[in-house]
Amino acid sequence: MITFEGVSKHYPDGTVAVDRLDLEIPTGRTTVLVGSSGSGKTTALRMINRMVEPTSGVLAIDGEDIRGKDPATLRRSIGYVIQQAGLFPHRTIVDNIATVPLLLGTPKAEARGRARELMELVGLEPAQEKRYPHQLSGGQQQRVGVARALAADPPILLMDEPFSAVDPLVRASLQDELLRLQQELHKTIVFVTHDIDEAVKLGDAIAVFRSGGRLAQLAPPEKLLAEPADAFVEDFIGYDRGVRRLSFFPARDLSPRSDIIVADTATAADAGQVAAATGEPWLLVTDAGRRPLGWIGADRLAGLDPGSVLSGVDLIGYGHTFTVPTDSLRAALDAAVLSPAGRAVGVGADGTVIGVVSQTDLGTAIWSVGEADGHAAAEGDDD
């Protein structure tokens, strides 16, 4: 466990970067520090490996004050990942990753063997080991940075806005990769970001810093979104915090409809009968493998030759799908809002269609979440 007890950082010009910080970071979990620029979150992170020295207070790792440790030795026992990866441009990828083990005296062959294992762990190809950083994409360089930080198998991993310099698609991929790694490795991760969505996705706990380096709130993501401590935290999270909170409720509790799905081998007459029987204005058309192809409206069906086969008819795109067993209500809502038919297409893990969920059905599910919260709050008041 990492503990801050009344830790402050004051600079000679009078700037207070961190002000009397009390914070516990549990072992084997991911704690995310968020806040606007100048709120002290990066300073707090860098005090853990003594890149910044506290002015006052006690910062301890597993009960031991870090001021009693040699800074160089301490840093070699803590992984550190920064925004631009910080790779050595003149070293190959495998030797970049092997840097710390080599500094610790590990034989070169053993260090490189460990580096190759880590390349595979973070999703890099074996053929990339002899390349240099400039020959990799930004996302690949960040993967190298993560692998290098893990090379000496440190119990603590510090990550200072590591994914902010890459495009959104790569960033999402790196976030997913970090979640996968953490499930496998159970490191104590301290992650700094200014992006509340990233914090909610990655953190077991989120520490919100206010201007002046003071801690505004520490809470699990779901509680932070549901119960911000004050107006500052509420404003920082944003007014769409209710939508963000849907990420914590599973889509598997929905009941997708399968009665408005037709195969592309059906005729317009067959599909018209389905539309009439269900009273639905839209039908989802799938292929022989039950994968989604697109929507067709009941009014369009009425104008087609009854014998027309749907495989030969132009369809309206279905937007994107959500995975019923693993996705959240937020993913389902997003799919429904972006669907031209106003309905979300739910699929299984194999990509085949399970059913369709309307915005009305999603609204009912979301209302149920709010009602359950209301009951929980009332019971808490009774206690």
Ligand SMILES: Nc1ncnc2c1ncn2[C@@H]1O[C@H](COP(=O)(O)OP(=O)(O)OP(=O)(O)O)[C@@H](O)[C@H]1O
Contents of the next structure:
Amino acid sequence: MITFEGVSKHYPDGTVAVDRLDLEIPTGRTTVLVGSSGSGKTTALRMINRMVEPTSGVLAIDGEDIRGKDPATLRRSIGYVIQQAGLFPHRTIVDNIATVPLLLGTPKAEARGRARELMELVGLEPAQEKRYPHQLSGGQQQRVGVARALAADPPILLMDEPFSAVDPLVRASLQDELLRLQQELHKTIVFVTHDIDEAVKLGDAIAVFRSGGRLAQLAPPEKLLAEPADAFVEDFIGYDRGVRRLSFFPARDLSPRSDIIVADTATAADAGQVAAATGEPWLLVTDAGRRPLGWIGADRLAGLDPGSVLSGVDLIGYGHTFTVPTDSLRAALDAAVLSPAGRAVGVGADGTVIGVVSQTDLGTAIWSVGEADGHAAAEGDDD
Ligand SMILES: Nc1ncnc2c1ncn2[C@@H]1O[C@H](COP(=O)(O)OP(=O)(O)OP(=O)(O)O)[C@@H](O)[C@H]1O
Ligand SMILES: [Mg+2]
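Any chance you could show the form predicted in complex with the ligand after that form predicted alone?
Below is the entire complex, every chain and molecule, led by the chain shown above.
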């Protein structure tokens, strides 16, 4: 555990970068620091490896005041990843990753062997080991940065906006990789970002900083979104926090309708009757293997000649699907909102259709999330 106790950093020009910070960062978990620019996140992070010394207060790792530790030894137990990867331009990828072990006197062959393992761990192709940093994409360079930080197998990893210089798609895949790595490695990660979505996705806990280097709130993401401590935090996490919260509720609790799925004219007759009886305007057409093909209006179904091949009929694109067993309500809502029929197609892990969910069904599910909150709040009042 990393503990900040009343830690402050005042610069000689009068700037208060961090103000009386009390913070506990649990071992083996990911703690994310977010907050406006200049709120002291980088300063707080760099105090952990003594690149910045506090002006007052105590910073301890596992109960031991870090002022008693030699900075060089301390840094060996702490990996550090920054925004632009900070790679050595004239060293190959494999040697960049092996930097610290080589400095520590690990034999070259051994250090490189370990570096190759790390390349695989962070998702880099073996063919890239002899390249130089400028021959890699931004996302690949960040992977090298992460691999290098892991090379000495430090228990602590400090990451200062490591993914903010890459495009959104690459960023999402780097985030997924980090989540996967963390499941395997259980490092104590302190991660700085400006992006609240990134914080919610990666953090076991989120610390929100406000200007003047003050901690506004420390809470797990679900709790932060449900109960922001004050107007500042509420404003910082944004007006769409309600929608963000839906990512913590599973889509598997929905009951997708499967009675309006049609694969051929034989099923179409029955489904058409169901649709007419329930006032359902859309049916989902699938292929014989139950993979989605598109929407057809219930009224059009009636006009089709018997024996028509549905896959040959003009269908409207089914849009995004959501995976019922693993996705969240947020993914289901997203799929419904983006669907031309206003309905989301729920599929199983194998991609075959389970059923469809209308925006109204989703509204009901989302409403019960709010209801559950109401009960939780009421219970909270009792004790
Ligand atoms: N060496 C320094 N001398 C004086 N002031 C400094 C120094 N380093 C940082 N500061 C100030 O301390 C405050 C906190 O800076 P810090 O870099 O920790 O913020 P941050 O939250 O990481 O911001 P950003 O999100 O922009 O990276 C800022 O006002 C900054 O200008
Ligand atoms: Mg910073």
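Positions refer to the first chain, counted from 1. Rigid core (definition): largest C-alpha set, two forms, superposition within 1.5 Å. Remember, it's a predicted structure, so these values are computed and weren't measured experimentally.
ask   = After the core is matched up, is the C-alpha of Ala276 off by 2 Å or more between these two forms?
value = Comparing the forms between these two forms, which are aligned on their rigid core, Ala276 does shift its C-alpha by 2 Å or more.
ask   = Core aligned, does the CA of Ala288 move at least 2 Å between these two forms?
value = For Ala288, whose C-alpha is compared between these two forms after core superposition, the shift is 2 Å or more.
query = Would you say Lys187 moves between these two forms, meaning its CA shifts by 2 Å or more once the core is fitted?
reply = Stays below the 2 Å threshold, so no.
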